[in-house]
Structures are given as C-alpha cells and as structure tokens.
Amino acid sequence: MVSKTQETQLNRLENQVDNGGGGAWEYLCLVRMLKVRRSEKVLKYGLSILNDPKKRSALGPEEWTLYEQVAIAAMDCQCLDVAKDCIKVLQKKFPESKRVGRLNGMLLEAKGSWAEAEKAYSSLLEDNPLDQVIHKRRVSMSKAQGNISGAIELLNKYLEIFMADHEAWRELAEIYASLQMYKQAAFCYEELILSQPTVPLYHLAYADVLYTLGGLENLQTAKKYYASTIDLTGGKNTRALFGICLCTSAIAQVSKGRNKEDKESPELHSLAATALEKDYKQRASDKLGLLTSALRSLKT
C-alpha cells in the first residue's frame, strides 16, 4: 500500500517531468518501486528513453527492466505493437527466460486469445508449478471472459500452496462477498486478521460480512469487529461507528423476550453516536441533521 508521503513524491515527480524538468527515469524508477500502475505516462516516458540511444545505453543492465516496464504499460494502453516490438527485443537476449515468457502470454491475454495464453501458461507451469505469477495471471483471465466459479476454483488451488499470500485471500473474500456467499467471504477474513490482526480494514470487512448474516451470534461478533476497527483507528472509523449503531440496534430487535444476558448495554451505542455527531459537526455540519434522524431511528 502506497502511503501519502510516497504518493506526494510521485505526483511531485510527475509533474516536474509533465513539466519538462527532468527526472524521467527517476520517476519510472519510483513507480516501478511502489508498484502502481500509471501506464501512459510509463508508456510515454518509457519510449522516450528507449527511443533515444544514448539515454538507452545510459541505462546498461536497466535497460531490459525498462522494456520490460513498458511493454506492460503498452499492453494496459491497447498499444499491442508497442508491447510486441518490447517483447522482441527481450527475447532476443534472453531467448529462454520464463520471465519473457509470462510477457508473451500476457500479450496473448491482451489480444483476447485465452486459449492460447492458457496454453502458454500451462506450459510455463510444468517447468515451474510454484511461479505464483503466472498462477495469479491464470486467474485474472478467469476473471476478465467472466468465469467467476473458475477464478473461484483457482484461486482455492492457489492458497493450498501459498497460504500466506493476504492479497489472494483478500481477493477471495471479495469475490465470495460479491456473490453473496457471506460464509465462505468469512472465513477468508478469519485468515486473514489471523495473520495480519493490526490491519483494521480486515476487522471491518469481517465485521460488515457478519452483520450481513444476521442472527445474535453473528451480530454480537460483528459489534466487537466494529470495536476493535475502531481501537485500531484511533476512533476515525465512521463507517465502524455506525456499525456499532446498527447492531446495537438489530441485537436489541433479536434479542426481543429473551434472557437479559443476551441484551447488551447501551453503552457503547451512546458513544459511537456522541462520536459520529463530533465527527459530523466538524465535517459536514450540513448532515447532522440527518445523521441526528437517522440514529434516533436506532434508538435501543
């Protein structure tokens, strides 16, 4: 995840370069490093320098990284020739790389023929089963011709080997939630605040997976992901705020006629919303009026 210190480098970077003060490569280089995607101006910088062979050969073993960079910016901008030529030129001088070969399958991808790039995929995989690239590349294509119960399937294949891959799990969970498979989206979250139990947006994805189940367990769970969203933000979570209101609220709908022990204070209601009207009174006095309407409604 790329913070807002790295984020203000890279926009201050690209404009100096926008602006024509230098620094193109300084810039490739730092996109490269922060793994984000700004393909035309990868594209446009990155042909810049190639194009130019002194800056090229300026380069030395960088070079091939860069074609490298470029021929995926120019797969990403449709520009397939572009990516071709790029590809070309790396394999002539690495004729038997796997890595060169991933680009060709990707450039495969990008031409719509799946069958082929599955082909060439498969292929890679016999001389490396444990290239996590390529099963990942295997999955986007399920994804892209809208094979979802394939991306399903590879992806559950995926995390027998690599379990400890939190984007993949991540990826998982989403697609689960997405067709409403909330257990299943559940149990991914599970692993994944297992491993990785100070990232607060695994505790409020958790926590919203919950309260979509519904039942006094699930909500009662859900209240406490809500909570420790909030501990772990220092209290700016609105969205886990109004987590905490809504099952406070739907615990005391379940737990109507029930033992007392099952009804929960309203404590930490009466928080949350005392917080959520701070927070809205500073940032969009406008709303809390609204706000005001709507937590009465949840009133417990």
Second form
Amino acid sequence: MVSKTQETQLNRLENQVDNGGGGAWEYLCLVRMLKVRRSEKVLKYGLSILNDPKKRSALGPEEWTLYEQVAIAAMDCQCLDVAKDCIKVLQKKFPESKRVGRLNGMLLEAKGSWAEAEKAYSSLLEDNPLDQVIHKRRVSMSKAQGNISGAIELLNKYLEIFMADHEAWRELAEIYASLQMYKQAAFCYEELILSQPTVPLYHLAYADVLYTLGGLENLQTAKKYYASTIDLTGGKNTRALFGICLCTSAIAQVSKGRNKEDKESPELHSLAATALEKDYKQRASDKLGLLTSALRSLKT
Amino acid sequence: MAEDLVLDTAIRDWVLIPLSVVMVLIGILRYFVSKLMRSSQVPDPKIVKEGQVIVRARNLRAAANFIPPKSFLSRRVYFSNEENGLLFVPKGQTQNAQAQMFSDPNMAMDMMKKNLSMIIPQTLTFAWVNFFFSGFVAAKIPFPLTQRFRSMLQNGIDLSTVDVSYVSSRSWYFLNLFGLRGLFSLILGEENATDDTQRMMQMSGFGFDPSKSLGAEKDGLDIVQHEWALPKFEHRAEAVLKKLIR
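Now that we've seen the form predicted alone, could you pull up the form predicted in complex with the partner chain?
The next block holds the full complex; its first chain is the one shown before.
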C-alpha cells in the first residue's frame, strides 16, 4: 500500500518529468521502491537514460538495476526486442546470475512459450526452492493461461510455506471471489484483516463477500464490517454507506416476522442514507433523484 | 592521594589517537573480509515455514478481536490442535533441533567462520595493546570510581595508591571496542560484521529459537480471550456519520 505522501510525491515527479524538467532518475527510483506499475513511463525515461552513454556512466553500479527495471517494463509493454537487448547486456555482465535467469524466464513468458518458461522456472526452483518471486511467477503464468484451478493449487502450496505474505492472500481472495467460491474468499479476507486490521479496503471486501453469501448471521456481520469501514475512512466511503443501507433492508426482509433487530440499526440506516444524500448533492447532484428513489425502494 | 597527576600530552598523541585509528581500520578490514568470506546461505524450508507460522500466529493473537468469533476459534484449533496443529511440537523433537544445528556441517562451518572473523582480530589487537601500551597511565576518567574497578582498569600500573580514575590503555581499548559500533554503522551502513555484542547475544539464544517460540506462541494463543470488537464499531460509525452530516 502506498502512503499518501508517497503518492503525491510520485505524481509530482511524474508531472515534472513529463513536462521536460529533469528528475527522471529519482522518478525511476521511486517507482522501483514503491513497486508501482507505470511501465510506459518507465520504459520511455529509462531508455532515454540508457541510450545516452554519458548519463549511463553517471549511474555507476545502479546501471544494472535500471536495466532490469527497463527490461521488465518493456515486457509489460510488449516491446520484446528492447527487453531482449537489456537482458543480453545483463547476461554478459552477470553470467551465472539467478536474477538474470528469472528475467529470461519472464521473457519466455511474455513471448507466450509457456512450456519453456515453465522449464526455466522449475530449474531455477531446483537450485533455490525458497525463491518467492519465482513461485509467484508460476502462479501468474497459470492464471494467464486460463488455468485458474492450477493457479489456486500453486498459490495454496505457496501459502503453506509462506503464510505471512499478505499479497498472496489478497490474490487468492480475488481469485476465489471471481470463481464465486465465497466461503474460501471470506477466509482469505479474514487472514488479511488479521495481518493488517487498520486497512479499510479489506474490511470492505470482507463485508461484500459476506453480504453476497447471504443468510441472517452473515448479513449482520457484513453490516458490522461496513460500519467499521465507515469508521476507518471517516464516513467518506460511498460503497460502505450503500452497503449499510442494503444490509439493513436485507436483514429486515430476512427476519420479517421476528423482531430481532438490534438497537442501533434504525439510526445507522437513516444516518447512512442522509450521508449519501449529502455526498451526492455535493458531487453528483444530477443523480440525486435516482438516489432518493433507490433509497426509498429499499426502505419498503 | 587525591592529587592530580599531570598527564603528558604526548600520551594523547601517541597512544589514544593511534589506538582509535587502528581499531577503526581493523574494523573496516574485518567488514570487507567477512563480506568476501560470506557464503550465500540457502535457507532451510522448515525454518522458513516455522518463521512464517510464528508471524501468522502472532497476527492472529494481535488482531483477534477483529474477526468473528467462529473464525477465530476455528483458527485457534487449527494452530494448537493436539495431533496436527501447526504450533504443536511433540516433546521429543525439541531437543533434536539444537543437536541437529550443531551437527549440521554447513551451519557449524558458518558459525565457526563468523566467530573466527570476530575473535582473531580482537585477540591480536588486545595482545598488541598489552605489549606496546602497558605500564603507564593513559587517561583519566572524568568521574570517580570505587576501588573494585582497580584490577580491571589499571592492569599495567602496579601502584596501589594511584586513584582509580587513572586508567591504563587497556581500558581505552575496551572503550573503543564497544563504542566504535556506532561509528561503524555510520561509515559502513547498517549491516556490518562488527556488531560483536549483538552477535554474542544472538549466539546464546540460537539453538532453541524455533521450537521454543512455537511453544510460546501456542501458549499465548491459548490464553487469548476473544472479544469481538466489531459491535463497538457500529456505534463509532454512527458517531462519525453524525458528525459528518452536521
């Protein structure tokens, strides 16, 4: 997760570099550190540095990291010959390197020759069975080939060893949600909430999954998690506000005869509705009519 | 008795400063040598897995109140289950870990290498200090000390009437040994091999680490009482929204 200050700094540098000011190298370093995906810009500015021999020598030993970064960006933009050139340079400099081997595997992946890439990755894994990046590349390869169940299997095996990797849990949760295996997705989101309890995104996603699962208990839990998202984001998250309204009406429908409502629910619902209306009035006043009619239909 | 000894400034020029300079240089040399000698250590999958299990269990303990009670309970059973729980280590295995660590040739070699690179320069420098710089008062410590420190700080000086604040160069050597660590982390960056004291602390706690911390996590997990924090959040969300609407 990128913090707000880092995001503003990144945008500022991006603007500066786009408009012709200097600072390309700092931009590239920041992108690399934050692991953001800005492949086109990285490719453009990275190549401009690398093709200029004066600037290249000014980098010193960082030159090779830049080659690696540009190679990956080129593969992302499908400029495979640029990537191949960069990898060739790196291979000349570091002939027996595992990192270069990994880049070679990624190039094969980008070209679409899945079997060869799989062979390259397995041989790298034999040397070092605990390389996290290669495991993740295999998972993304299965996903790219459309073999989602294979991706799930590989990801589960990866998570058996590396259980503390929350990025992997997040990927698994999204895969399960896309396959509508909501119970498993809920489990993954719980893991995410456990490792990072103050990130509202996970609360929101968990609440969505619970709401989709349905059933009175899940709906009540979902409402609680929407409430926690509102708390964590200071009431600004529109989706959570909608979630509260939907949950309340769904609970009312499910428990029609039984008056098991808890004490706070009516207030929360009306508060959420009012907050939504206020927000829409500010930001999208033409849609306010739609909103009010939708909310009214929910109440009935 | 309580007179002030006047120490020759030549002592400062020819003893204190060269000694510090030599120690800094030896530290830098040791850093580079250890970098050369360091073999890339292939991490053992079991140890990595145990480390990750511990992190996950710790997260569970820390944020237990954020997930619904049923999920917490099922996870707790998963971790501390008697037969195949992740944290459960049968009694026989605990001893094994330590014995295995010492008999494992790779790890023993590694530890020996690290120890050597630490011990040899220290011993040599200490001998050199003793040989060349003994028998005279090197410095005066600015605060008064009790008599018990006399044997430690005044090795070369055989007069028992000299105030304990006047120390020999051996104590200057020890002062530098522990004090230059900060300087090294400035010059050499974070990971330098001169963290002797840290290394010594690590060595004593090495062998037991995996299995003991697993047991500790298991106990900690058993103790945790789950108190679901989410209902509170509904109230808080209301308060937030009320403030927002106003």
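It should be emphasised that the depicted structure is a prediction, and the values quoted were computed from it without experimental measurement. So that the term is clear: the rigid core is the largest set of C-alpha atoms that superpose within 1.5 Å between two forms. Numbering follows the first chain given and starts at 1.
Item to check | Core-aligned CA displacement of Gly234 at least 2 Å between the two forms | outcome: No, shifts by less than 2 Å.
Checklist entry - Taking the rigid core as the reference frame, is the Cα of Thr274 displaced by 2 Å or more between the two forms? => result No, Thr274 moves less than 2 Å.
Checklist entry - After fitting the rigid core, is the C-alpha of Ala24 off by 2 Å or more between the two forms? => result Superposed on the core, Ala24 moves its C-alpha 2 Å or more between the two forms.
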